[in-house]
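Just the one chain here, laid out as structure tokens, in the form predicted on its own.
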Amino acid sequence: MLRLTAGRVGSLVARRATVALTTSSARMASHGHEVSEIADMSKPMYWDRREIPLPDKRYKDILTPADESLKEKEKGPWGQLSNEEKLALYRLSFCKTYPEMNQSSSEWKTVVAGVLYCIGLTGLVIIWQAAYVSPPAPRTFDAEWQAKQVKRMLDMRVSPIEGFAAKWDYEKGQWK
């Protein structure tokens, strides 16, 4: 019983040591690759979206000395700021304006072209299969064969009450 418990503890320690030594960062560092930083989604992030007019943080986090002097000037009366300075202040907080965000892109053309390409390729595959892969239509699909089959079913009086033969007038030799 003691040996079994010691064996379990030993395997648990070995597994934890293996996991600790083979994490992705240790493996990547051992192969000489740089490790990419994982994005922390709990921190405030910036994005331009129409649905979220005020992002969690400003567009520019690190300000140049010119930007810092403009931020100091912002604390004063706005009537003294020029339009260029107001625009520069806006660009410190936001990357795009609403008209820039609403501007349509040409991505739909690429999507439509891709869909049409796939449809065309599928059509070519179907045509190729019909010509070279599919077997010829069976003889039972011929109009002559189907006419003989209908005559045979009428001669056998198949479903004479409500079915096939019930719709045939046997005295006149035509459909009712």
The other form holds:
Amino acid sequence: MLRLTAGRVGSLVARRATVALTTSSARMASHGHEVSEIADMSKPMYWDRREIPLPDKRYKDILTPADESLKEKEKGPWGQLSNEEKLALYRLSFCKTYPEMNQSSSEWKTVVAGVLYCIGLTGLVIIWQAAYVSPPAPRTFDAEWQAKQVKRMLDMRVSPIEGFAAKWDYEKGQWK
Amino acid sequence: MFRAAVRLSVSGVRSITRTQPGCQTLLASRGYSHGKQETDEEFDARWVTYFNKSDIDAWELRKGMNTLIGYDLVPEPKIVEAALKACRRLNDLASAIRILEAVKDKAGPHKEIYPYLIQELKPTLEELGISTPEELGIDKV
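Condition change, the form predicted on its own to the form predicted in complex with the partner chain:
The next block holds the full complex; its first chain is the one shown before.
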């Protein structure tokens, strides 16, 4: 019977805590630049959304000196800005334009193809199962047995008014 | 007027029962049935006053625009004009262009609303030097 003493529990907790603390640094050390940046959701975020035209922050955080000078020029009359400068200012603040945001993708074709592929695969598995896994059918499924069964049902007059035997012509010995 | 067109086709039964055909003043569709209903003119005036605040800050502009776009209507030209002037006071051309894109997107399938809006805003756009998304070529992908 294992009995964890208070001391043992304490050391376990401490070890797990240190593992958690060192995980991120260990992860970064072992994987280098492959770790994706986790967005800090406590700070204002940028989104491209139809219903939020002006997100909480500008798209480009870090401005080059050229961007800075453009921002200075923005403080003056906007008529003096060329179209390229206006576009550059737009792209500083926003990632995608509305048409770019709204464009549809062909992802649905991949999804439908994947679904049909999986269904097909399942179908093949079922066919293989029927051939190799299922036990042989009971003898009651044999054609001879079925014929004898039907004869017995007719002799018994099963559902003679509207059902089974009603459809059999007893004088001629055939189905009506 | 364009708000009615948008509401009749896009919203549900609620807006259809509220609007009175042939009547200029339409009722804003709100969720509650008690209390005084705000008229379209009051709604417009309230929003124009909001954007006309002389020392409006960037957060208030963003909040105002995001809220306005959240409503089931295309804002009247005078509201958009006030918002564009607010952008000018904040030295934010990108937001001004974004606002124009957003109202065009709000019109949805009603393609006649946006040209009307631009036509009404032409004096303001020329005065402030704002290019429309079409002029900058960002109306297509």
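Positions refer to the first chain, counted from 1. Take the two forms, find the largest set of C-alpha atoms that superpose within 1.5 Å, and that set is the rigid core. Quantities reported herein were computed from a predicted structural model and do not represent experimental measurements.
- Once the rigid core is overlaid between the two forms, K151 counts among the residues whose Cα shifts by 2 Å or more.
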